[in-house]
Structures are given as C-alpha cells and as structure tokens.
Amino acid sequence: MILSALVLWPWIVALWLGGRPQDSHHLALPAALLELVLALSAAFAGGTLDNRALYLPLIGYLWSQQNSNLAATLAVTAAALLPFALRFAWRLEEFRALVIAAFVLVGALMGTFFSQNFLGFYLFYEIVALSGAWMILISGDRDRAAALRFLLYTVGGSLLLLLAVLYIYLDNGSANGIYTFSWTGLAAVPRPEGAVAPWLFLAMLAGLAVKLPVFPLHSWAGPAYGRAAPAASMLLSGAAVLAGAYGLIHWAIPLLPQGALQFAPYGILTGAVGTLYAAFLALDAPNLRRFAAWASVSHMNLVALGLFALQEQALHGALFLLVAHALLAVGLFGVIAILEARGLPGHWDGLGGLFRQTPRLGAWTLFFFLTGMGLPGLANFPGEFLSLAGAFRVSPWPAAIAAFGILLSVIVFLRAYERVMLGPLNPGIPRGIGDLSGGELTMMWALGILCLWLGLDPQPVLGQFQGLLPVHSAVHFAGAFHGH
C-alpha cells in the first residue's frame, strides 16, 4: 500500500492544485513532505512490500511493484529533493505550474523505482520525460528549443529501449512458451547471447543513458538545465537522473550480463571522456547556469564511469554519488535562485565582489562548491573515491582520464567562485542587496547537514547497496561480473 501511496499521492496533488490554484502555496510543502514521511516508510520496511493489480495476458501484473533496497534509497533521494526545489520556487509567477509538473514528475519516478513489470516501468519513465520537459516549457526562460530538444532526446531514446525489450519478450516467450514483461519473467533464461546481446543493450544503454545523461548523449542537458527555473533544474538533475541509473542497474545489465560485460572496456572510456569534456564545457560556460549544468552534467559521467565498470566498488560508489549529487544539484542551483530572487540574471559580467555585500551566501556557496570539488568529509568524496578507486582496477587508463577530469573540476569550481564571489564589488550590483534571509538560511543548514552527514558517515547509505550484488550478480551475472 506504501509504494502504491508514493505513487498515487503526488498525483492527487497535482490534479487537486489543477483544480484550486489557491491552495498551491498552503498545500504543496505539507504534501510534498508527506510524500517524503511515505518514501522512509518505505525504506524502513524493507523488502516485505509488494503490490499487484491489473493483470493482463501476454503482460502480466502491470501495477507490479516491489520494494528493494536500492529502490528504496533512490525514492528517498527524489522525495528529499522536492521540498527544498519548492522552497526556491515560492516566490516564482509560475509557480503554481511548476508545482504540478514537480509532483507529476515525483509520482513518476516513484513507478519507475519500484515497478516490476517493464511495461509499467516504460510508462512512468515516459511520463518522467513529459513531465520534465514541461517544466522546461513553463519555467525560467521557457525556451521551447530546450524542451522540445529534451523531448526528443529522451522519447527517442526510450523507444529503442523499448524495442529491445520487446526482442527479449518475444525471444523469452518462444523459448518457454510464457510472455510476460515482468522482471523476474524477463531475467529467466534462456537470455539473449551471441552477436545481438551488444546491440540489444546498445538499445537499452540509448533510451537509459540519455536521461542521466552520458557522453555523447549529454547535449540537451545544457540548455535543459540552463534555461528552466533552477527549482526545475534541481528535480532534472538530481532526481530525474536517477531514473536511468535505476533502469540500468535494474532492468538493462541484468536482463543482457553478457552485452553489458562486452559494452563495459566502451562505457567505462564514455564515462571517462565525458567527466572531462562536460568539465570543459563548464569551465568555458557564458554563465552560471550553464556552469552548474556542466559541472552537474560531468558528475553524471563519473557515475556512469562506475556503473559500467560492473565491479562492487566502483558500482557503490557510482550509486553513493548520485544521492550525494542530488544534494550538491540543489545547493548549486539553489545558490542561482537566491541571486535571481535578487535580480541577478548569472551572467558572469553581473557578478563579482558579492561575498562583501552578503558573506553568508559566499560562505555557503563555498560549502557546496567544495562538496562539488570532492573534498573529504563532504557528500561527494565517498562516492568518486569508491568510483575511481573501483574503475582503476579494471580500467586504469579511462579512470586515469577521469581523476584527471575530476582535478579539472577543483579548477573550474575555483575560477567560478572567484567571479562570482571575490574581489571588488560589481558596480552594477546594488550596494543594499541583501543576504540569506531566515528561511533561505535554513534550508542552507538542512542541506549542509546532509552533505556533512553523507561525507562524514557514508557507512549507513552505503549498506543499502549491500545486498545488491547477489541479487544483479551472483544469479544474472553468472560469473561476468568483474568482481569486488
């Protein structure tokens, strides 16, 4: 009933502001902090949860839903981040709209978390993808190019993913006379081999990879994320990532071991190249959107780096920095809607000298720029020490790519907190600005908290992850995984 009620609930929300515009400023913190009571519910149940309804022949339960540990921690993660992105967007004309989109998109990736039946899988992801691409449409600089590009992208994408998973179905359903589209239905062998295992996973890897989003597929993340609201970019970036790092570990390597095992030496050089490449974009960026786009955008290919080195270290910590990321994506784009509540729009010939008119924005933009730079202590070290540390022991040469792009990044965080920060003061920035009030102050602290936390103590979300090998590897891996 919980996973049903994470689900569901955001929904209502939605249809309920649809109707009462109202009630969106008095209802949408109170719901969306429900939504997160329900998805640590959820964790703290474990793996006992499981719903099933609408079953179909030749489908199965297509309302299939089944908690995991992993599932689990990535609904914590995208529950967390949606009060705090409706917290930046209060004071926002379009906020009524953005709110609805956001709850659209929670309750969507909730279904993709936690759906065992591909179909229904397909449909949440799908609906993440509108979701997101409309609050690129309503929010920010509504640029429709940076919609529809995401549109394209990500719908593209997803109807290759879909394509090979029909192949599986009907190759499954021929060899055992049963179709279905559930996981464990799916999973059982005989498993597709040979020379089509590379190119279904290709298939898959295209329609997962996008929304995280991989290098060459990174394009629409720039413009996604630089035009919308950055309320909206912290849902795209830090939650709605998280769909397709969850359909790769969950749906797309267990389904094809030996196409992800012959795919791996191309993804692990992928995430490398993309780790430094999006870290040049960002230290080229014309502002500080686009900054924080890039630097988000490298991140993802770090992970990717650690998810396709299919070994247990550098696939925990791949998994550790995308929940860590999530909180980094709203300390940065956090720090943008401050400035643009202030009437400054983030063009690097707009900043400058700002720490002197308000010291406590420049100390806590400091904070998430050094998270971001991977210091130790902070949410994001765990996470790319385990990465690399794990990728380097499969392949050195890529992971050495990568660390290089991580140093990268210390540069680019640097130079960026210079221009914004140090030196004289702008002369076109108001001498009266303001700084952190007492609610953008708190949410700095909540934030700061949890960053401090996941780098301190990484141990507790790190053991969600735990069980997650013998269930991926041991008996759908059958010996391809590269080990621990």
Contents of the next structure:
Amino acid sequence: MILSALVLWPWIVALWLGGRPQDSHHLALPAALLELVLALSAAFAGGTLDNRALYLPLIGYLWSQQNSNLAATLAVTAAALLPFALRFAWRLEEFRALVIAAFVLVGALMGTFFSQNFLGFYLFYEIVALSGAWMILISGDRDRAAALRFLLYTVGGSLLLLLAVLYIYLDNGSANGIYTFSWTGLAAVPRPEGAVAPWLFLAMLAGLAVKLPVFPLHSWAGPAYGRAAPAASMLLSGAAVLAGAYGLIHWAIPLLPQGALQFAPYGILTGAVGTLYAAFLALDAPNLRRFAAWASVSHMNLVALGLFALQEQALHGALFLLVAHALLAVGLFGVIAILEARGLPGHWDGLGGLFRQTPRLGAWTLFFFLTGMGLPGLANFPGEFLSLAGAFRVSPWPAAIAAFGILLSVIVFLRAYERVMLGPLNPGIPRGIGDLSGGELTMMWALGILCLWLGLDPQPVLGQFQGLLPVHSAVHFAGAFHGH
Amino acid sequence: MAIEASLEPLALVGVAALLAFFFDLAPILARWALRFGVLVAICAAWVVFHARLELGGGFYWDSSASVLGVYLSLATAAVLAFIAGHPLAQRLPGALTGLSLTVLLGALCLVSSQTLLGLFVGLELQVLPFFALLAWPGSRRIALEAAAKYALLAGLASALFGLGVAILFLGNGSLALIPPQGTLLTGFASHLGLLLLYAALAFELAVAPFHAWVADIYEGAPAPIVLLLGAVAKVGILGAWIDLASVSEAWATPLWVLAAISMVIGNLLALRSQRIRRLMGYSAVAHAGYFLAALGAGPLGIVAATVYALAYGLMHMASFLPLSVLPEDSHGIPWSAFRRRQPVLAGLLALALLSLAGMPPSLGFFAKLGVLLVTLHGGLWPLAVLLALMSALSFAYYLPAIWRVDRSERSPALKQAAWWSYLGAVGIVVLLLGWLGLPALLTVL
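I would like to compare: after the form predicted on its own, may I see the structure of the form predicted together with the partner chain?
Every component of the complex follows; first up is the chain already shown.
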C-alpha cells in the first residue's frame, strides 16, 4: 500500500491543485513533507511490499511494485529534494504551475523506482520526461527550445530503450514460452547473448544514459538546467537523474550482463572523458547557472564511470555520489535562487565582491562549493573517492583522466567562487542587498547538516547498497567479474 | 425476400441512406434527419456485431472486419451527432445524412468484402459522396478547390483500382479474396494487377509518394467533413489494405518500403508546416506509414494493423472534433480562448495530439507498441528503429502545436453546442483508458 501511495499521493495533490490553484501555498509544503514521511516509512518497512493491479495478458500486472533497499534509498532522496525545491520557488510568480509539475514529476519518479513491470517503468519514465519538459517550459526563462530539446533527447532515447526491451521480451518468450514484462520474468534467464547483446545494451543505454546525462548525450543539459527556474533545475539535476541511474542498475545491467561487460571499458572511458569535458565546459560557462549545470553534468559522468566499472566498490561510490549530488544540486541552485530573488541574474559581469555585503550567504556558498570540489568530510567525497578507487582497479587510465577532471573541478569551483564573492564589490550590485533571511538560513542549515552527516558518517547510506551486485548479477557475472 | 446475414448490415445502411435523402422534402422532417442518421448508425453497429463470422454473398465478417465495422458505425454515429450542432448542417441536412451513410456503407463494404469487385464498389461508394461533401454549401471558396483536387485524384485512384481488378482477373480468372483460394500471385499479370491495387489504395490513404493531395484537402475542406474523411473513410481504406495484405503475404516487401518512405516524408513535411491543419494532414501520411509497417510484418501484423487502424480512427476523431469548433480560417489554435470557452474539447485536443505522438499511457502509445512488437517479431528491426526515431521526431511538431501561443490572439468566435462537451469527455476517457480494452479486443481478434 505504501508504494502505491508514494506514487498516487503526489498525483492526487497535483490534481487537487489543478482544480484549486489558490491552495498551492498552503498545501504544497505539508504535502511534500508527507511524501517524505511515506518514503521514509517505505525505507524502514523494508522487505517486499508488493501490490498488483491492471492485469493485461502478455504483459503482466502493469501496476505492480516491489521494494528494495536501492529503490527506497533513491525514493527518500527524491522525496527529500521536493520540500527544498518548493521552498526555494516560494516567491516565484509561476509557483502554482511549478508545484503541480513538480508533484507529477516526483510521483512518476517513485513509480520508476518501484515498478516491477518493465512497461510500468517505461510509462513512469516517460511521464518524468514530460513533466520535466513542462517544468522547463513554464518556469525561469520559459525557454521552449530548451524544453523541446530535453524532450526530444529523452523520448528518442527511451524509444530505443523500449525497442531493446521488446526484443528481449520476444526472445525470452520464444525461448521459454512465457511472454511477460515483469522483472523476474525478464531477468530470470538473461538472454539473448552473442553478437546482438552489445547492440541491445547500447540501445538501452541511449534511453537511460541520456537522463543522467552521460557524455555524448549531455548537450540538452546546459540549456535545460541553465534556463529553467533554479527550483526546477534542482529537481531535474538532482531527482530526475536518479531514474536514469536506477534504470541502468536495475534493468539494463541485469537484463544484459554480457552486453554490459562488453561495453564496460568504453563506458568507463566515456564517463572519464565526460567528467573532464563537462569540467572544461563549466570553466568556460558564461554565467553562474550554466556553471552549476555543467558542474552537475561533470559529477553525473563520474557516476557513470562508477556504474560501468561493474565493480562493487565503484558501484557503491557511484550510488553514494548520486545521493550526495542531489543535496549538492539543491545547494548550488539554491544559491542561484537566492541571488535571483535579490535581482542578480547571475552573469559574471553583474557579480563580484558579494562576500562583503552578504557574509552569511558567502559562507554557505563556500560550504557548498567545497562540497562540490569533494572536500573530505563533506558529502561528495566518499562517493568520488570510492568510484575512482574502484574504477582504478578495473582500468587505471580512464580513472586517471577522471581524476584529472576532478582536479580541474577544484579550479572551476574556486574560480567561480572568486568571481561571485571575492574581490572588490561590483558597482552594479544594488547597495542595500540583504543577507540570508531566517527561512533561507534554516534551509541552509538543514542542507549543511545533511551534507556533513553524509560526509562524516557515510556508512548508513552505503550499507543500503550492500550486496547489490551479487543479488542482481552474481550468477550472471560468475567468474567474469573483473577487478576483485 | 430473405437477405443473407452477411448482407444485413449493408442492406440496413444502404436503405437508410436512400431514405435520408427524402428528409429534405419537408422542413419538419429535415430537423430530424441527422438524428435519424445517428440512430441508423447505432443500429448498424448492433447488426454488424451480430453478423460476426457470417460468410456469404461475397462478404465475410471475420474478426477484424467486425471489429472495424462496429467501430465505423459508432464513429459515424458520433460524427453525425456532432455535425447536428454545427452550422454546416443547416443546409440540406437530409442529403448530408444520406451522403454520410453512403460513406459508411462504402467503408463497411471495404472492410468486409471478400471479392475484388466488392472492394471496388466499396471504394466508389465512399469516394463519390466526398465530391459533394468537401464543398458543402456554406463552406469557404477554398473548399471548392479542395473538392476539385480530391475529385481528380480519387478519380485517378478509382481508375487505377478498376484497371488493377481487371488485370488480376485476366491473370488468374478469379476475383476471390478469401485466403485459401485467393492466392493472388500467379503470373506476371497478377503481379501487375496487385501493384495497381496497391497504388490506388496508397493514393486513397495518402501514403508517401502518393500523398500530395492530403494537406490541401485537410486545410481547405470544412473541418467536420475532414473528421468524417479520416475517422470513417480512411479507416475503411485501412480495412481494404488488411483484406488485401492477408491474401498476398509474399508481397510484404513493398509494404514496408512504402511504410519507411511514408514515415520519413510525412514526419519531415509535418515538421516544416506552420498551420495546424496542414500539420495534421502530413502527420496522417506518417501514420499511414506506421500502419503499413505493421501490415508488412506477416500474419501477426494483421492483428496489430487492425488495432492501429482502430486507434488511428479514434485519435483522428479526437483531434478533428475540437478543431471543427474553431473558425475555419484559423492557422494556429487559440488556446487561451479555447480553454476558457470549451475546456473539455481543448483538453481532448491536447490529449489527442499527445496520443498521436505516442505518449504513454495514451491509446496511441499502445497502438505503436503493438506495431513495434510485430515488426521486431518479423525481424524487421531497421523498420522498428526507424519507427522509434520517427515517433520521437514527431514530438518536435505535436508539442509545439500544444505550446504555441497564437500570435493574433484575437478572441475568435467558437461554434457552440451544449452536448459537444459530453462527446469530448467520452473521447478523453477513450483515449486515456482505451488501452485497457485492448486485451479483450485481442482475444476477439
């Protein structure tokens, strides 16, 4: 019941707000907090809470959900982002429309995490894409081109993903006579193998990696994160990416273990190149938003590096980095939201020397930038360290490239900080610009404590990922495991 | 005189169509003409439903024919109910009803006929009424041009079809389309004849190299007539394709070549078109391609193609029903006025566009899913990849059609009728939840 409620509750709220938009300010925050409580209770309930409905012949139960540690952890992460994002969008004029889109997005995300039926997963995945595009369309600069580009990338990719799974479905069905889309049915005996497997894996990758976004499929991310309102960018870069990563771990790799193994060396390399390339893009960013966008893409490529290493340590690191990056996304885009609320659009020319005016904001910005650089003791460090260390065991050279990308990101973050906060006060900044207000400070503290907790005591979260590879694929990878 | 059970639906609709023309004689009767038409169409659905698996008289209500027949009858009923509130129906309502029922008669012939002659008669029956309907009194001047274009091309297609039937008869001496006997492929003459039949049907369906007429007619003709054209006449043609393809399985290659060309050209042209009706016209070319892709994939493809034909008819209806409410000369969709004054129909239009693009969980997605499954099953994976990429591309024009703000944004005079909202609500439910009925449909097929 909890799993269905996790999907349906935000959708019900969105429907209600669609009819009575005047309630949005009263209802949004309590509803989001209730969603977080539901997600936490799903995480603590553990086991398999399974419920089914909508049986279709040849497809199975379309609405069927299954709990797992990984899914519950990601669900809690996504649900935790929601109240922060809403709070940062509080004073925007498009708040009402944004709340509806955000609730639809989060509900669909919960569906992707818990779906036990591939078609169910796919339906939710597409709703994530559509509501994401809707969020880009209605918030911030209301950039139609960015929204359309995002949607074309994700829909085009996910149709290829669908094709690959249809192929597996037909192949499985003709082999053992059971045509079903359920996870247990599809992944029980992984087939097909041989020459077609790498192609199928590439097709699945096209759908899943585009959401992350992994290097050469990343080019929608700059405009999308850069032009939407910061609150929308938080959800896109922190929460929507979870669906892509989860799809890779839960669907693509177990369904095609051979294809995954064959692709792994190239995957590690693309991840490494992407980390470095996005860091360069961030160095060259024309404004603070683009900087945050490319920095986030750089981290996601590091996640891809860790996933494709197909090695326990790297996988744990990558998943941990996903969770940490969600918090970082709130921090980075939160700073941008705060600056925008004070009438500072974020171009480098219009910033500089802010620290003198707003020391509290300056301190918190430094805190999040340090997190982004991967300072030990802060949230990103364990993830970055583990994924690099794991990937290094599998293939050292790409890991070295990625390490260089992380070094570069230190420079990138420091330079951005210097441009925004240090130096003489920019004369273009209005005089009496206010420091953090009470509400903003509370949020910063909450985020900061979470970041410190993840950084200083990563074990509770890392423990959730324990045994993930064996459960999913010990049988499939038997012996072929490298780097152990 | 006893009528064979397989002829009952056709006899009912034919007699009713003739009767309907006499309603114009008296003004009191004329007001009831369209309601009479709705009633007849609903009765026809009932009779078709009971004629299931009846064979005789050259007609065979096999599973796909009876499913499509029920759909065609109900679609005609819905269209006539809608037109009853439309200003177009003020002149000669009896004749309008009679012609619409004749179109239905032709479409029923097309889906159920088991002889080539039956197909030819069906084609003529549903083509001829459109010569008059496309330029119905009360529509714009440009409609006359559309009607003339349609007359020319449909005449050409009919001629090709007739020639094809004659050559086929010359080749194998039989007009039968029943699968065991009707192996159409013996000798050169049969191949040539079949080629001509395919060309004629491709003209009628606006499949890609034969698509030139479609956008002009979609743009020029009155919207309610385009509604009838797509939701009834085209689905009839799709039924004829299904009949033909099921007896000429060896001829799958031309089908999927046509499908590939049609998908690419239709989508690219739609991407370039600015006006909503032209866009719908070109996207119809692309949808003909998706349909043929299913048909080219062997015996399972027949099932998927039937489902696609059904879904396409429903989606076309759901998009042109709301478009008929707008002024005839509107280039874009005046969303804000539309949402304010006809919220249900505006919602239906947005949903229909998403469904045409194949957005899950709408009906259009499940129809495309079926096509993808059968093409992969048939080993046509390049076609499946092309279909996936083209469907993704189609988002690039369907979504801007939803987002685009009409620059002129004057408040246009929308046509109003009280019961249109109910029709729209039914349409929304069908598009959103229609796929729940697909398993039941598959067991029938």
